[in-house]
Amino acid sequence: MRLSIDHRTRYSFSQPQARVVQLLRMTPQDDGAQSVINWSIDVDCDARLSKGRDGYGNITTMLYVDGPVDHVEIMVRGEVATDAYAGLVSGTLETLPPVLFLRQTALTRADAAIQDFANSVCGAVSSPHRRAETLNVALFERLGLRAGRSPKTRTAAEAFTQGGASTRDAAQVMIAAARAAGLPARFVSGHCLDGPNAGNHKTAHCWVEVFVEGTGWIGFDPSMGRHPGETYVRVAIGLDASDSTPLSGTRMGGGIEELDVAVHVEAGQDQ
């Protein structure tokens, strides 16, 4: 499948800013399931872009804008050819050992409720692969999924208790439960043609990869109760959402900041 992606982010400031610095994790890479045909990052003002990699192997772009500036619009566009791969991850740049992804974070710490849920779902299942499969389906059925974004500070424990989870929340709950079951798990950010947010163009997509000894990393999407496949574009990974968020940064200046994000994914014509 050939997927076209248009991701636009606009920052508006009530007062001119002296400087704006942003870290972008918005560039996908070739792997066993996807090939990047073309990709570009454009800014609507004078800016300096510096490309690099973070510790997880994600492609990063540092963006520097010197003011005075009252808005910044970032336009990310590209096309990616994808294959149906039933979740099995291959051809990725692996910079860290799987055991690292057993580490808890503030956003993915399993409380007693998540631990009890993981035990009840996985207690009688001996196969690590089957434990991950069971967790994925059980969380899809347990969480009341909703379209749109959730607060960046919302933890897995809060999302599990409160329900109404976004795709970001569902991924972090899955990570917490998988680690509680002894399975290394990592957060994945990217895009999806037919996910819960397909109709509102307000956010990118999130899912999870779980490491199974003897098999490798396998993708699971608890917001859909399935494996990611040819309708997905994988962009960045991390221990939790904060490690793979598409944009983060700072600004020098007062006033109020407003953020508007629009993401559009569509199927193109295969060549």
Contents of the next structure:
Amino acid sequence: MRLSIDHRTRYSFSQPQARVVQLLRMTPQDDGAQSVINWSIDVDCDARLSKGRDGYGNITTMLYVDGPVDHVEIMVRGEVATDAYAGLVSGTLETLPPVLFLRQTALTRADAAIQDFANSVCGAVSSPHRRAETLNVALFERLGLRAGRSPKTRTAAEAFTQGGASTRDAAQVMIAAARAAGLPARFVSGHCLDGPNAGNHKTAHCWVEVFVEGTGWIGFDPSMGRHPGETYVRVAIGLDASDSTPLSGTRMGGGIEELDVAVHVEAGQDQ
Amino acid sequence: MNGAFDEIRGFPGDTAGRPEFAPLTHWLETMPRAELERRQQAAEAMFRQLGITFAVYGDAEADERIIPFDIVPRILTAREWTRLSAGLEQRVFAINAFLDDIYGARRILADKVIPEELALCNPQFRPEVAGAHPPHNIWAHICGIDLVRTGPDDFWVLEDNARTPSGVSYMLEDREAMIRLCPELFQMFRVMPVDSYTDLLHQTMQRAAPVSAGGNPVCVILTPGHYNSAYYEHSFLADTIGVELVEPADLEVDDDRVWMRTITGRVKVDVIYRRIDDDFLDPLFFRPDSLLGVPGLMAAYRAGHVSIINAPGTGVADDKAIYSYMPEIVRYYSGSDPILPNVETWRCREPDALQYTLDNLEKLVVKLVDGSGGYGMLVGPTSSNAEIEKFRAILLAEPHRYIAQPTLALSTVPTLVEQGVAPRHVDFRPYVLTQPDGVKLVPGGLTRVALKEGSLVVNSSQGGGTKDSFILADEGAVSC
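Would you mind generating the form predicted together with the partner chain now that we have the form predicted alone?
Now the full complex is given, and it begins with the chain already shown.
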């Protein structure tokens, strides 16, 4: 399927800023299931952009804007051809061994409730692959998914107890539960054409990959209770949401900022 | 202290003391106590005047203190130093090889020398710097290796400080004070000078620069600010070397290059000797909640436009869990047995070690691998039976989280205390620099002394003091 993406992020500042520095992880790479036909990042102000890679192998773009600046708008446009696949990840740049993704982070620590949940769901299942499948479906059924962005950054444990999970919450709970069950798991950010927020055109999405010995990394989308497929564009990975986030920024100056994100993923004509 | 080796007087019962240091013993015995005290006070007054102070957190009454200085030096002979420096060179070479490997090809994990999970799930392993290539593959340019001693030839590595080791200003200032106040000791002994340290440090910084920096790289020292307990040292080093001392707000990153803001415009920075923890280097990559740091610094670093001393991520080499594998790590990269041994460590994750630990709890110190500040720790010899039994249950529940070590009879050095001159336990931290052509050492280091009788705690925050450390050009005193 040929997907065309048009993603705009606009930061408005209540007072002009002396400088803005942002780190973007917004550029997808070719892998066994997707090939990037074209991709561009543009900014509506005078800025210097430079490309690099982070430790996970994600493509990063640094954005340096001189002040005074009262807003920054970032436009990401591109086309990606995707294959139908059942979640098995292939052809990706792997810079770190799967064991790393057993590590607990502040956002994905499994508390007793998540630990119990993981035990009760996977306790009787011996195959690692089946364990991940079972967790994915059980979490999809258990977490009442709430459309839109999370009101604030929650840990996996908080989201699991409080419910009303965003896609980010669902992914982080899945990661916490999978690691508690002894499975390396990582956060994936990207785009999804038919995700839970697709109706209002805000279709930035996130999901999870779980490592199964002998098979490899397998994608799971606990927000949808399925594997990612040809409607997904994989962009960045990390231990949790914080180190795979599409955009993080710092600014020098007072006031508050307002964020407006619009992501459009459209299916182009099939190849 | 019973049975401890005294570095000047020898083992208990050696009434004559070590003959090679006899003039020092004589000096101590004939010098009037009031004169020793006068000189010690003069040294402390000098330190206060210079501003060699440190802040004690949560101590409103005396927010600026000096670390107590002891007028009696500790002495190492040329032969002792030669062996120590060979051991330090080997160990620091291995630390750098390990860091370059663990963030690169990870051969040591593939060869199963250390468990993969122990290294990669260690919070000190920073995925953010995986694949980074610091110039000349040097990661830990400055190491402070903490050594303890139990006998004439028995030195042990207690800890490898490969992040931002401090205290080198005391090595230099203690020597200044001794030369001024006890010149006669420098006639008695041929003491190797330490004052070339700052030149060597400057050279280390310059030679760490990216190739693109050209012949005259701009180096700075990055401090968290004047409220940091080691601020004196940061400003002392910057002044002595002649480089700018900057705070994070003085730097900015633009187009993946680091710039220092000055009154006359901005200046490109090539090398940053940072005295700030990894977590606070760059809020975009490490701690998003941190207000400290230089946004974009990691991008500039990864792009190879700036060198950071020590490189981000070096904490994985001095972590407690990794420490117990240092003998294997040294052997793996240097191809020979470690010259300097570790303090024997039983990893309770291994069944035999666990059994040994359980059988000898009353003799051992048992520590959490990821703990600090004495939390979750058992000191066998000073614990009651009930405490030992309680700890046994905790250890059995989660053995993989613990290591055990023997309690060592640390060496002592005569020290001026209220009751006169008495033995006090010491440790030793030499500063080991790494340049493209190898490891560089000045003959010296920081000797810390536990001023309380019998105490093994030498930390300045716990009332420890410092002494000058004489490294001799020969095997003992020149005359007498």
